[in-house]
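In structure tokens, one chain follows: the form predicted alone.
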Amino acid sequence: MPIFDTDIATTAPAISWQHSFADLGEGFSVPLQATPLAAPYWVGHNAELGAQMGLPVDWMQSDHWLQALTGNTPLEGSRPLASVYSGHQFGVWAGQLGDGRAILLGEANGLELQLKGAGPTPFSRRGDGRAVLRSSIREFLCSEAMQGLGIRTTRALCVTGSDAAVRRETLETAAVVTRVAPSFIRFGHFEHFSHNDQHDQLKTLADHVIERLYPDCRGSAHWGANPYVALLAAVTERTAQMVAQWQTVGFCHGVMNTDNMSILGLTVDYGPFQFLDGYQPGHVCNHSDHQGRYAFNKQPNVAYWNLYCLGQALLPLIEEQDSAIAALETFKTHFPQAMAQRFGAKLGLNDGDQAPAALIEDLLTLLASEAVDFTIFWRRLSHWTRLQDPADASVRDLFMERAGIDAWLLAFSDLHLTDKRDLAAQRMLASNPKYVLRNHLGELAIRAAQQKDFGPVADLLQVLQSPFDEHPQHQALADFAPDWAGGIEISCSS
């Protein structure tokens, strides 16, 4: 599966560093070096991504790379910096924010490298600039889990750890995760310059994003040849597609502030995320979200609201409010279409076909009525579809009240001709994962890593990178969540 939307050579040349964000000049960032961490050690590696980025074959055994990706040794040719941005947090304007614990090294082979947890920056807001082992493992695994699911996301190259103490709710140990993306520019970058009436810098940033990331927006006739309207429309479409992917796999982001929204429509900033176990549409995974603003079923509306904030920020460049609104309103078309197409794939329909709305609505109502395990239901349905044997009760057994699911299965059966069921099942098995990063799986891997046992991290990474495969040796990782999983609390510090 290709990374992001770029074509990266798998046989990569030697690294050649660029830093187009640093080239934007003063006011966009502050140059600084990472703060060293004592006695670092490897926690997890992403060999596939390292190869695609052009890292040396032996980088995972190299002390040089261990030190460099912990922030202890500068990488020759890189120009580390922390960028400034602003944003709305929990619906309230928060003013200036910025990279408080992330340091952008530069671009290697077309992708940006960023160290998260590499020490304080001028934007740390009295924070220590560190990340802890717990949160770093969660981000490392979930970035690659989303990639394996085919969901637009930032990536994670590795995690390094240190026994240096970091205080959150309790005393924990430090870690650094190396993040990778074509760009880490957020909605909040645009908000920062717009809200501070720095319109020259706003234009510089927008032109940079268009030239580097959205070249088709330059001269787009559809939006009256206004590249800034075209940019807003393109970001709207990508965001709609991304959130539809979240909703159809049961992913809760947990903290959809505008500074956590990628201008590329990538899933970014893995903090209090969760994949649903039982299907509960109103589930709030972030224990810091006391008002439930970022509940699972509210994510589409929040994304739409955040896009309006981006549109407001771009208005000094767009100039015509009606044009901005027209671009934003395309979300109302893109999102439901993307949802219908993705549910169509989950039901085994032909590529691009949309699932019948009533069939999906009835199913989601049934799943919610008994909080049926979302991932296991879809995977069992995929296997059941091949034979549709009345003696196979694997799907029915997920429900206490069977009349409703029996009626639904009967209606679902009408979608597929008898001689096409095998093909439909193949499509479904390629769309409905066997493995997702459930909270308890991440928690068990973290507990092992805290004892210097990194095997569970590696095992989880293996299945999450190919979550549609069976991996019979790791069957336990696809089981129902244990009862204690419901007591795991994930907050913004996670």
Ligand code: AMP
Contents of the next structure:
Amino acid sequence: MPIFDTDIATTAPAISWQHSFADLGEGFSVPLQATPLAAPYWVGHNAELGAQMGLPVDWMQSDHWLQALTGNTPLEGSRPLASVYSGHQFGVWAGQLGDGRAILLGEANGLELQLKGAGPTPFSRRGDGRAVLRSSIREFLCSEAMQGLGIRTTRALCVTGSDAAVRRETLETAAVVTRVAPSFIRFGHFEHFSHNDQHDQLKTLADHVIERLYPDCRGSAHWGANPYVALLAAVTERTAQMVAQWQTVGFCHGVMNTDNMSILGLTVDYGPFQFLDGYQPGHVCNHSDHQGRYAFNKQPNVAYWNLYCLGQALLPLIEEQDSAIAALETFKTHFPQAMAQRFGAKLGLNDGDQAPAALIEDLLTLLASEAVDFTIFWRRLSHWTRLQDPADASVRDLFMERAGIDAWLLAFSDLHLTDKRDLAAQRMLASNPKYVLRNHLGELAIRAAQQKDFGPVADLLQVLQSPFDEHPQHQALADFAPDWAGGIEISCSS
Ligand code: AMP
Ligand code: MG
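The form predicted together with adenosine monophosphate (AMP) is what I need now, so please give it after the form predicted alone.
Now the complete complex, all chains and molecules, led by this one.
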């Protein structure tokens, strides 16, 4: 009889699960178990997040957790489910969608755990319920890259893989991402019940979101003391801030359908996303987006449009159309304000100070005129700021045409008094990342992982989790995109 259990993690205290979403009852979700995947293996894991969630220290060495987070064995006390939602896709009402390949296990310490790619659900429509290794690695790395950048996002605990074949354009292999967030509720959840005239469920859902995620919306004197208007206003503000963060770091989401918009203003559903290499404001990162609906520079307008869909969905609860519109209109102040503050930080201004609009406008025109690398420009500018030495050509070298940038640098220098340059540079280095998840970096890590070399995924994760640090040994990950990067095609296929 064994005295010691070799799989120590299984003997650690079990997670104490809550299930507030499951408790909403029938009509919101369907209970179901994940579909097992043969012979799973670890592809990547996030030790920091595991610790934060109170997982046993050795969870990533444990077969118990490997099987559980692949969906092969249930986690004790969890109540897996798939939820129903609807949504507007590419501007058109798409009807019922739902968790077609995501299975919510429950919540622990206020964080929900969800397996993405763990098999079909009643909402899979014609999909297979699976996710491929390629897209799972992209989601895993980008979630943590965004977190590292200080951008609100769903998190990723780990990716497990299996050699089971999954058919996309070609045959690929399966993987499961374990996602973590306080909630995975989307605008589309509200649209679903509103569209189907299920106003009782709509109210139940809104009350649940307010109670659990936006408690300040109840009992507030703002917005005529109407908690549902307050909710719409709060989501509007968070969404405005999130998109301002995207725009100032060069993040293109790629598929901003209303079912991919988080009620918490978290970046969610990493599919065809891209961080800009050269600054091309009209860039469309999703090769399936033929109209360019989700081009980089259209993201703020799309967010506003999506918020209108949410407002429309909440109207049966809000009752007064004028109040809903007033709440939505706040986007027009929150968004520019957030942009000016983010750019202020990128320029090294004091906390909360807004960047001069003309200075930013001129700069973005210059960057766009030569498609200058967005991340490298800001990082070099941060270093340049310390000395502001005209002989330091690091920033000028990014431009073929020098007159424009020279004039801009002169105007920029006026912002920072000589004795404050060090401080400004420090602030800039903490606001302008050295590392972002460029397409080609993800691609190289994916290719290695497809050959069962998971080292590059781990290295990238480590660097992306602290993207403002120098990591001199990983300098190559901060380089310009190679020519072949332009040929990487990222579509909705995942
Ligand atoms: P997305 O474009 O990834 O946001 O997905 C849109 C909808 O399609 C969501 O309801 C997904 O759950 C569903 N979906 C995407 N891929 C699959 C798949 N392979 N199997 C089942 N459902 C899927
Ligand atoms: Mg989605």
